[in-house]
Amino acid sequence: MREFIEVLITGITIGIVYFLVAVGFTLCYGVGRVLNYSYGSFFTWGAYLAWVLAVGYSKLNYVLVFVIVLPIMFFLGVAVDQVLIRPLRKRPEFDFSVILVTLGLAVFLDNLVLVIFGARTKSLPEFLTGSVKLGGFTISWQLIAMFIFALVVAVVLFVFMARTRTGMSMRAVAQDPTGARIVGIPLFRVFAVTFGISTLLCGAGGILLAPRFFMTPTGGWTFLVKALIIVIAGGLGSLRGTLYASFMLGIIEAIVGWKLGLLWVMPFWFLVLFLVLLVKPAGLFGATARKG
């Protein structure tokens, strides 16, 4: 029983990190109507930039790594939106064009990683080593650090969306872009900020999860698929659905990895997605998202 509780704690921690990764994808679609297929490449770049600063060259403290990498990821997202996505919004076939462009961007970014860093796998060391015993349970400091950081970022995101002018503008655009434009909300600025925040969250997820997985130039595709499964299971555009789906699938991943091995994680994720869509074709909160 004690081992199961420890696995459950691991699943909850993984779940909240997956929420950060998936909520960025959700914001991209919910606000900007962009299915960003280069999302996994941003995950990869966040992890590799952290490796450069923490291991490869500078040997910086992880606090400085986050302080440096996250703004870089934000401005990279803004630049991609302004240079590649914004011109497409003037075209009638925007939905299809943006899929092709982001797929092309993913291939470019992955090959750029391959050229710069090579094909050999890399890994990030844990932020904190050792473990602590709480109530008879052994929890690593790494998991505690991951959970606290991810929780703080998630809370800041929700406060930002609920209380700031930019966050409320993003919610207004997600609900009714035409109405938002009529009342004077600058749509293109909101789209750029949304893409930047999305990329920042993806990069943060890459840094947090890199110590658990080997880093490869194409490793981001796995996390793109995971983000897709989470947002589809939760309901496209629904933050609440993304939160619940992230925790559910994170716990399932921890339990399946514990009992059957990591090889079985993705088959079980797809099985859960199939069962959710069988019961609720729009996802857990898809209908609510459309009404809101």
The other form holds:
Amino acid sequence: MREFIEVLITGITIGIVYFLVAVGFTLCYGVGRVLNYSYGSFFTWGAYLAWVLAVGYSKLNYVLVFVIVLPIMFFLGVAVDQVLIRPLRKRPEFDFSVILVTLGLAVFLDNLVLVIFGARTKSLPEFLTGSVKLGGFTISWQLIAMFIFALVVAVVLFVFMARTRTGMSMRAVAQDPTGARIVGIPLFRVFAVTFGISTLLCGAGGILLAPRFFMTPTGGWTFLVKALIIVIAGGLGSLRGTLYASFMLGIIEAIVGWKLGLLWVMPFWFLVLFLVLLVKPAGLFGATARKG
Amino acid sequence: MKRDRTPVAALPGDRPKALRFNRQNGITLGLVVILALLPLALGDSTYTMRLLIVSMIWGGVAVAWDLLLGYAGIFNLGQIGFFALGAYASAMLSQNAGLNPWWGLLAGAAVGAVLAVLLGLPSLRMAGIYIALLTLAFYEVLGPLLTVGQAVGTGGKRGISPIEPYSIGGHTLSSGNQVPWFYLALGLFVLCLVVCYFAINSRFGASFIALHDSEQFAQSLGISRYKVSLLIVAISGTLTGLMGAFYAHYTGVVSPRILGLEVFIYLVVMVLLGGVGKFPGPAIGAFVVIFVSDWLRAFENFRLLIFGALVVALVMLAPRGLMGALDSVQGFVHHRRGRHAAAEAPAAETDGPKP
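Would you mind giving the form predicted together with its partner chain, to go alongside the form predicted on its own above?
Every component of the complex follows; first up is the chain already shown.
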């Protein structure tokens, strides 16, 4: 029983990190109508940039690593949006072109990592070592640090979306792009900022999860698919659905990994996804998935 | 995207337009004839023959995939899943159940069809964008599933090998002589081309193209999006599973590696390079990709880097691919010719109809 609760705590912590990753994906679609298939590569890039700073070429403190890497991820996202996505917006088959262009970008970015760093797996050290005993449960400091950091980012994101001018324009664009444009919201700037925020969140997730999973150049694909499954299960574009689905699947991952091994995690996730879609075809909180 | 298709026969008693000579079937016929003659010149060069056979296998898959992507507008990203499971089905039947490999072709096609329909049933009811998400998730989960599926005979991470080759009249095909393999592959390739050509240039084809172009209008004419989509997905899945089954026995090995990113991106480049929605462009794209990729073999890790950049460049700069370029050339020539004609007879151009 004690072990089970410890697994549950791990699951919740993974869940909140998955939320960060998945919410970036869903935001990008909700606001900019961009299905970003290179999302997994940004995850990888976040982790490798952190590795460069914290292990490979200097021994920076983790706080500094975050301070340096997150803005880089943001501007990388803005650049991708401006150079690759923006010119496609005037095409009739925008959705299709975006999927293909981001797929190509993903392969390019992954293999750039492979060429630069080689195929050998790398790992980030844990942020904090040791563990603490709380009422009979042993919880590692690493897990606590992950949880607190992810929680802070999530809260900042919610406040940003609710209170700031940029956040509000993002929500306006998500609801009605034409209406938002009429009231003078610069659409393309909002798209770019959204893309930047989404890659930033993804990179943060990459750094947080890198000590738990080994880093490989193509490892990001797993997380793209995890983000996909969370987002479909929660309902595409819905923040609340994403939140619930991340916790649900995080806990399932912890339990399945504990009982059966990590190889079984993805098949179980897919099973859960199918069960959810059987009951609610648009995901837990999706409303507009049905068409025609 | 502008799709290539000949108009459907309009009047009863009219000879079906699909059977008249046009650029689409002209290029296809030319390609097939050249391929059929190639073994006369290259029959001894096992290496080149191998590349050609692989090109034909993937060419068939690329055309079947384009039927969904370019013509029906269904973003199915799990096409290689149909291919892989077709290959596994055939390999498992012959290795674990001892069935004659020829039956595997049927089994592969059936598995491809069933899988496509199973995946289509939930996803085709949803908006197009969900299909892209769900099918990619399916494709990514399949690898781990085949790995943990050791208990049912998938062979785990190492896959199944060796797989029995086909035999004709008690004569087993060997890898030393590629010519019989070549004609077998050509037969399947032609089957894919013919099925796709007639699917595109039929009343049925008109209905799914109409759905893609203007869904509401098509539905107002009584076309059911769900039924038509399901049928087209089934056709595409059948052809892909069939090619997968052949691939298993030809290469003698299937493993979860077939679901790797490399194969996926190659298939994307084939379709893009040939031209999305431009039959038979993707088949031609397959030949280009397989030969270029072989030529780039020395570059190892840089190969995928190049292909990734190529996908980005193609979408940004040449979204209509090789067949699109051909359109432009032809358009240019027509334009020039039209101008010449106008210059020679200016009166005919400006004069209105006379009573």
